[in-house]
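This document starts with one chain, in the form predicted on its own, laid out as structure tokens.
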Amino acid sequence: MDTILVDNAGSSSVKFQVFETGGPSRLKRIIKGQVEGIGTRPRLKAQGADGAVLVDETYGPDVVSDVPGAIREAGAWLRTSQKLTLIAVGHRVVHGGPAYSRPTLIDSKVVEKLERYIPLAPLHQPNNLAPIQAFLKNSPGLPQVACFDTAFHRGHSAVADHYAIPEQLYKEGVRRYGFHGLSYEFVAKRMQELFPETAKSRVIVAHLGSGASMCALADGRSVESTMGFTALDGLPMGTRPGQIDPGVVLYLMSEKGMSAEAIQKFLYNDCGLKGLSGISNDMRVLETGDEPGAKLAIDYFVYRISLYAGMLAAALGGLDAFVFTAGIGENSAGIRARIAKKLGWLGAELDANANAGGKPVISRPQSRLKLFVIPTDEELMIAEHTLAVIAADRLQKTGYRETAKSGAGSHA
């Protein structure tokens, strides 16, 4: 069978997806897995379509011992055990930068092009591209195709693009690009196939999971984002800390002699849930304890969320839906319900059994503001567009070679 293997490389984990081919836009998921614990307690794990256990292996730290190891040992496995015919490979990619507003079709020079933007997403970018490196390596005759988070919100207008800082740094690409774009093109997507009338309104989505953010849509495009130049900006997340002073990291600086190799790794690792609860930067760790420092925690992850709501509702002239997303969006109620009574004041009225059963619709009837569940899958979204990019290329290829041979016919 034809098959595409999708991957989402963490800093700690593997995530992989292969999804059979049944036409040029029929998709069939057969196969998730993972390798998490990467050099500390690595384990890959995979399931069926069906959901029946198709391995679950551990491996000592120093077989498994970064990110390619790992694409390595889940390599193997899918290899030997399921006796694929991968046709591409598509692969999530945080950054695109100024250059990439669409998926890509991978060579060299665009691996060369997506490593200048490392800097700009350090926790993502760097294993993001050790398994396209991995690939162009061992297999370099498989398409690959990027897919970009940032790429969803291109179509900005310049004054949502820019920040009040002098042009020459936006030609640089010093600019507003906003993530999670895969996540919220899906939804816009299901929103069209679901609740097709107001998939054309004004509707914010909720991306909330370990990174989180919002974003405002019109008439299903992205016109504003929480998220800027880097996936630091924004909500309060697991391990980052959203929206904060730029003169914090200057007293960081002058103040506390930090470097800014530092400084990035405490804003990356240490803030967020995790840094103001002094606990964990897990929701569902948060939501089951008393501790002061977890109820802060919860506090402020719904302030901010409620405040980017009023901003992102200015930013649409006003708001008639509002999507929950991601793992703590689309599973805890708890959380639900508390950013829905601060969104009152727009109009949310809650149906608190909907929003317990975990109901697509947890709004009342009469609720001026529409209220939805919508589970997001990026996976999938990755690999239709690696179908539609790789059907281009051939296509492409195909009908230059028909123009090449009529035209040497011509001249005969």
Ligand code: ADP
Given for the second form:
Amino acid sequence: MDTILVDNAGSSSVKFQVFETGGPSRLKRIIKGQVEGIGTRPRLKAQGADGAVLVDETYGPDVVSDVPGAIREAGAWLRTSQKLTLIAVGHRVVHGGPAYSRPTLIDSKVVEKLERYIPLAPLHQPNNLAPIQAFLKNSPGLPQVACFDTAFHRGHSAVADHYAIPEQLYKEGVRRYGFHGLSYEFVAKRMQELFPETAKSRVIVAHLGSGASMCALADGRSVESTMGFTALDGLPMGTRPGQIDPGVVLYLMSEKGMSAEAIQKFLYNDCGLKGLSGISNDMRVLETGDEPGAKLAIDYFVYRISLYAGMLAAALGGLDAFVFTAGIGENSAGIRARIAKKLGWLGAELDANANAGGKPVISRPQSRLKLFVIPTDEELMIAEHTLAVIAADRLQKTGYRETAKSGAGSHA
Ligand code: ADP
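What's the form predicted together with adenosine-5'-diphosphate (ADP) like, now that we've got the form predicted on its own?
Now the complete complex, all chains and molecules, led by this one.
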């Protein structure tokens, strides 16, 4: 059976999934795996479609000391124990820069271009490119597709895409890109399938995971995001602060003598829920704790989400629906209830039972603002894109051959 491998190499973990192609559902997930604890207590774990554990292996920190090492071990396990017939690999790539507004078939020229965006996402982009380069070297004939977290937002208006800085910097690529685009695209698509009328209206989607952002959708298209040039802006996250006065960064440099590298590490790893609470970056831990730091971190998280809801509602000229997704959004009824209360001024009326029961619609029937919980599936979105891109490529190549055979001599 033909399969597509989807890989999602983050700053400190590697997730991968395998989908069978064909059959009635077109794409069927058959393996879901990850390597966690890279450099500390590396562990490769994968499950089959039925949840059965296929592998659960730990490594010495020196064996899997970085993300490329994790990719190597996961790849070796897939090759030796699963004997897959891969027809393509789909990669999550965090930054498509100004150039890429859709999933793209990868060749060495595309990789060269994507390498130029490393300074825009220094912790993620190199890790995203590592498996691409490994496949180009070891399986040069295997189609690879890059799916970008920024692509879904590329249709933003000029005012949403700019900072108030000289235009030269915009031309160089200093723009408000927005991220989590694959998640928003998937949720927008699910909205169309499940609630087609609402999908046409003004919707905010809140992707609340260890990374967190919100996106304003008008008729299913992104018009504004809380994230900007990098994935640091906007909402507070597990370990990132979200919106912060650039003056704080200047203060860290001038008064604390911190280097650019030290500040980068600080902003990506030591802030957000973790920094503010002084306890944990995990919302589950904070919700069960009664320390003042835990309470402040949750209060801040909910408060900032409600502030940004106002901003995004302004971008949309009103609001009809609010959707929760990702780890916290899908699983924490308590956080959803607190946010819904803050959205009362926008017309939200929570159905407490539906919320506690994890139903897809969690607003009361009379609620002016509809509230939804829609689980995201970025990997399925990547698999769908990958399949579509290779199918289009095949069609184009077939068209070319047929034209050549017919003697027309030009590309169809
Ligand atoms: P990512 O894909 O960015 O790693 P996820 O979308 O998986 O993140 O979200 C991970 C976060 O979701 C965890 O850090 C945790 O805080 C939160 N989370 C998961 N389950 C729950 C739960 N039942 N209650 C509260 N928070 C949860």
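Superpose the two forms; the largest set of C-alphas matching within 1.5 Å is the rigid core. Residue numbers count along the first chain shown, from 1. Since this is a predicted model, take the numbers as computed values, not measurements.
- G357 shows a C-alpha shift below 2 Å between the two forms [criterion: core-superposed Cα displacement of 2 Å].
- G344 shows a C-alpha shift below 2 Å between the two forms [criterion: core-superposed Cα displacement of 2 Å].
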